[in-house]
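Here we start with a single chain on its own, the form predicted on its own, put down as structure tokens.
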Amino acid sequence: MSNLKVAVIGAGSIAVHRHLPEYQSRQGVDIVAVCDILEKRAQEVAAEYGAKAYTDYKEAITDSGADLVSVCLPNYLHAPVSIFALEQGKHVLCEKPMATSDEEAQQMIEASNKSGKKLMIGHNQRFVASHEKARELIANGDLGKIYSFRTTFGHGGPEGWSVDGAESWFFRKKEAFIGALGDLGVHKADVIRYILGEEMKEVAAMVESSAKENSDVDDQAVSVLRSENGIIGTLTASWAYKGGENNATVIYGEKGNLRLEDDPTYSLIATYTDGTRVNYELGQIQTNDGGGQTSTGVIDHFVDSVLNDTKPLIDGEEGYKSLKIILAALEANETKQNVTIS
């Protein structure tokens, strides 16, 4: 069987640090196209991977003969580029948040269904060992009834990570649509749904733009979520955690609690009401400064889903459910009322 060909659209940090190296280390995949609106950037990155450089995403998707397309672009371009690629018969891995509205998300899912091609959203936190283990413990009933949770993702902001630093599209509402909530909050919306195995039904939120000077998007957000079975908890996203990254989740249940990514040594600590405590050393979560696990697991899962013709763990429907929580948080902040997710 010939190798799968991949086109990576967008040559910023997420492509350079995650998608491209993970495709390269994967057997049976050839990187054939790298596209970026900045020609010099496209050429430099493409040369590194022996791929052809493009500045027009449509050409990169059609002319390269790609089977797979990674969409690593500013948020407002996720839907149009993904839909185009799906319509061209390509399997698509799109970065999160998948879209900037309900309508866009639904159009992406429709394009995937119509073309019969895979659509996966890059929610890498589902592949973190501590999150997978916590999901298993909860599903097995080890914690009994779940009452509450708190989940956080915060760091100093995308200027420390983005290839364009403080000039990054992340800070421009026209291109980003949403700030810390879309960058970090949507990760936690996705992972809390995954760990608990429940959908969120109601959202309250407070959102601020107080930490970044040349920005018109949110950089602080705290949401309160209620699940379909009455589990309540908080979701926090921040670009103002100056003392280092925080990616912790705590789950409180009838028989004990779980602390995930909240300890420097143990990625999961289970403390039970009978006095027992289990420390799991499962490897630390990947961080933006190069710490933790070396692979996100996203690329491998995407490629496997294509090769084996299986449904990706985070398909369009799953990505949409996580996006809905974030859209509801924005609406709740604007209306100053709780929002019910239909």
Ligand SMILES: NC(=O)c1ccc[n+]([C@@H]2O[C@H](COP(=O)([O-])OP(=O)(O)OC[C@H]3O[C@@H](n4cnc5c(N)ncnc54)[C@H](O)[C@@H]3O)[C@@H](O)[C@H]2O)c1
Second form
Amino acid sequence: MSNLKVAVIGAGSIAVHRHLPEYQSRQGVDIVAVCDILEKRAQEVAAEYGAKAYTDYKEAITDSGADLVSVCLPNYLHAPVSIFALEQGKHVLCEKPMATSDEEAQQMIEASNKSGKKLMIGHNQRFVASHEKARELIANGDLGKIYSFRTTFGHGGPEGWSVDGAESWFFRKKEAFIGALGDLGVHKADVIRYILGEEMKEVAAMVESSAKENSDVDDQAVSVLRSENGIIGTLTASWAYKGGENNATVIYGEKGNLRLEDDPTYSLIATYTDGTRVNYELGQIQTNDGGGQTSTGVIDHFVDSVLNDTKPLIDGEEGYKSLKIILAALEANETKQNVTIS
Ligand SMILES: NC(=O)c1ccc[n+]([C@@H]2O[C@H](COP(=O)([O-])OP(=O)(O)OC[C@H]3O[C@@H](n4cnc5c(N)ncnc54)[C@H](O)[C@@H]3O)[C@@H](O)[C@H]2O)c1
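Form predicted on its own done; form predicted in complex with the ligand now:
Expanding to the full complex; the earlier chain stays at the top.
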């Protein structure tokens, strides 16, 4: 069987730190195209991977002969570029948040269904060992009935991550559509659904833009969620957790609690009502400064789903369910009303 060919669209931080190295280390995959609107950036990154450089995403997708397309672009381009690639018969791995509206997300799913090609959303937190283990423990009834949770993701902001630093698109609503809530909050929306195995039905939220100058998107968000079976919890996201990243989740149940990514040594700590404590050393979550797990697992999963013709763990429908929580939080903040997710 010939190698799968991949085109990576957007040559910024997520492409350079995660997608490109993970495709390169994967047997049977050739990186054939790297596209960035900035020609110099496209050329430099393409040269590093022996790929052809493009500045026009349509050309990169059609002319390169790619089978797979990674969409590593500002949020407003996720839907148009993914839909174009799917219509061209390519399998698509699109970064999060999946889209900027219900309509866009639905159109992406429709394009995938119509073409019969895979659509996966880059919710890498599902592949974090502590999250996988917590899901397993909860599904096995280890914690009994689940009552509540708190989940958070915050760091100093995208100026410390984006290839364009403080000048980044992340701070411009026209390109980002949403700030910390969509950048970080959507990860926790996705992972809490996954860990609990439940859908969120009701959302309340307060969202602020209080920390960043030269930005017209949110940088703080606190939301309260209620699941279909009455589990309630908080989901918080921030671009101003000064002095250190926080990516922790705590889940409280009938028989005890689970603390995930909340301790520097043990990525999962289970504490039970009889006083026993189990420390799991499962390796740490990836951080923006290069710490933790070395691979996201996302690229391998995407390539495997294409090779084995299996449904990706986070397909368009799954990405959309997580996006809906974030859209509902924005609406709840604007209307000052709880929002019910249909
Ligand atoms: N899964 C994760 O953990 C994770 C982490 C960080 C970012 N992301 C997501 O990845 C996406 C990209 O973020 P990033 O951090 O790489 O941003 P970035 O600012 O570092 O890079 C974006 C790149 O896109 C290029 N670009 C902009 N418009 C373009 C166009 N029309 N055609 C081609 N290239 C264009 C820019 O020049 C830049 O090089 C975002 O959606 C972000 O939310 C995901």
